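Below sits a lone chain in structure tokens, taken as the form predicted alone.
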Amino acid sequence: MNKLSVTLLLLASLVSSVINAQHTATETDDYFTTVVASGFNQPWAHEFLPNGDILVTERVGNLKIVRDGKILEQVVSNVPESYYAGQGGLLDIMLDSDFDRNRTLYLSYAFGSSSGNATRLVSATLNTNGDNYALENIKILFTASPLKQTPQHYSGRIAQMGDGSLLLTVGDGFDYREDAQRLDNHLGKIIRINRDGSVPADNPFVAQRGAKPEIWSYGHRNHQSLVIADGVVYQNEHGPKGGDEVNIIEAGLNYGWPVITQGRDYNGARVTPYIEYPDMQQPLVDWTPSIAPSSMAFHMSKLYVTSLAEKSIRMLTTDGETINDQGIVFEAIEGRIRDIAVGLDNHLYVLTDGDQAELIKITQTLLR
């Protein structure tokens, strides 16, 4: 065999190895994955800045900066102190819709201590200090009431409506689930406030005596996702042992927890004898047994839901009135998945959960 034949054979072997390796890594010809950065500690959410930097919240209290595929050693400074215990800590981050003009962002986090804690929402101005960032003009917009003693079920997902008002999910506090049906507290609710923290005049319970005026919907458990697309508010939430849900949220409606659910308590006992009840909304999707849905993104007219227990990403189709689960996609991504978002390049990005977590970019073939 001459040198040319040997060279061609080696090249063919190398190309074949690369193709096989790529196929093994992605398990599909429809997409491939790229690890953008790794080494996060308990991340919860990520947000894309106009200059290409990515901000990542860690429940331990850090707001990390990803630049050119590296996690910067310097974190964003002046981040409010959060209560890091159980499921608490620094949670969601969202840029204001006018961020290019006002440099405003929003953070949610667990506030307080073991004797009394709550979900809190703040606004802040993101300022540049050389190559680093600092939060300034921090303003407390909302703190859930009453304070609770459990470090679970904070929720904390933020979304912004077309009129600029803000929605925030507040969990039921785990041991306080009956409060989700009461309007005199914020537990188990979605609240709506203006960007300055004031209450919109058209909130559904503003005029109801004894009701918290910030309440926008109620009867929720632990809702870690909130997405607004084409004016429709999509939400998912954890049931107990089963009964995970996806809902379309409308102002003033009761979504049933804990009066109705398909799930059972963690000891196997029934939470309630009812799976339906007058004036309570039925979920559009129910996952029993539980998949533990963690976040959601709307991309190319589809909803993508990440999960912790099932360790999956599911694709859902919707017409704004109905939702249909099309099953698991992007199976090459393994492990508990905490967050999903659409990047500036129109590709999906996901954060895995836990220690040494990764930020992963999903490149779909049709978008390359």
Given for the second form:
Amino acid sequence: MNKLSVTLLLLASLVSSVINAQHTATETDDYFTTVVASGFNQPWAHEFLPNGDILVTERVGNLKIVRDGKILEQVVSNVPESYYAGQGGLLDIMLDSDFDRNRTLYLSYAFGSSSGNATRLVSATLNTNGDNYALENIKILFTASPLKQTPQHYSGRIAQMGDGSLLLTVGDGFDYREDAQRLDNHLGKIIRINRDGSVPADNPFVAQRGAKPEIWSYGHRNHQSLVIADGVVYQNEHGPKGGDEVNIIEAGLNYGWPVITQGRDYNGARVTPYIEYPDMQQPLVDWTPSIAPSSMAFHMSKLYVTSLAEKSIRMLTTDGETINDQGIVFEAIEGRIRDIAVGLDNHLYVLTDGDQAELIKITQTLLR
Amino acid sequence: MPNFLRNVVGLVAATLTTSVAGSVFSTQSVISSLRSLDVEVPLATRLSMTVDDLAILPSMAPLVAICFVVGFIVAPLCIRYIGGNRTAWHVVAGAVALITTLLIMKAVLLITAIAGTRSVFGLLSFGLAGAIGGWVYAKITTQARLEK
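We have the form predicted alone; now please give the form predicted in complex with its partner chain.
Complete assembly follows, chain above in first position.
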């Protein structure tokens, strides 16, 4: 290759990178944020009701109502009591896909006490009580087994598949990490059950002796995100010190924790000598060092991941088989970010973390 | 060598010995847990991970040193008021200091900070590491007493 060719190539590369940079800058910077409500105490998740109200879970056990930009003093009544300790408490909320007709919603929370606790999933009917709401017909759909003693790594994110069945992430309980590889328990798994709590006949381990029939995938650590889009199940999970992952989940597969990970224990020791092992899935995105991914939403063909440690929102592109991290977006939003979801107005909403948390709307002006 | 300096040398030597032993024991406990999942860990991989895990020494050694300062203050008091073999008391002090600290950490943090100590065997192996450190300290400082 002569000098002229090399020069032209470098020039083309330079022009291309400038064009790409401008494209990225325009697409990610052209937005503004609005604080919808503030003053939440350790919120975990939020959900949009068809009438415009927004329900927000607080780990301490409250299900708060945001109406017309204000947090109502009255909380949703009859919320099941949760075990509030460590990372435990009231966790996720999700409306049933047929909520308009059945008024059913799902809650996940830490159940039990210091001597024995677990991730639990319940269904309930949301009834209007004057200007407020009350849960009725509360039914326990699932409680992870066995009970554990640590108040950490509950996970607890809920998603609903196209056939109406429910997915729930169940964390490894921190001290019980090897159980994520054992099928005789629910720790470190994604479980799948029907809306009534029964086990779908086509779950992958239904016929395997000794295996919990609810298990849908295994080898997970602390997976606080689960999003289904176009039939694809996207998940992310906290690694320890490094090794945060984004995965596409398929029934029956082993996602490796704690046999494979890019992360190390918090004290610097190895969790395992391996970053790959036969029959264990590689993450499609690995964040080492950790960003601490807390939640994820699918919006306009892109995944948005919120983080606690990095205090950021990252945008990821996907074709349903691969995922590419496009970097941090919406940098105006500062602090630890707990949750992200798409509102009824097709805009992204995020919940910050902590004891004076805010619900923030992101308006992407290019999408209007 | 002055007694104070000898005590400091003894404390440093005991801390390093126990930290290295604790790290090695913890690695073996973690590998044992992996092997219980039918994960194959060849000898070369085991050795490599064991050496790699020594990276935790900078975070572990200060904790061990604090344990030993307390333990090696209590041990002479036991010798004075209860009597018995000096080396034996320091061995016991080293073991108890390590195990007690790990139990306190678990009670406060509500999780096990050092994965290799989640099992009773792992916890006792850290006690053994502490006992070895106590022995090292006793031997070095006993030499000081004899020279005096």
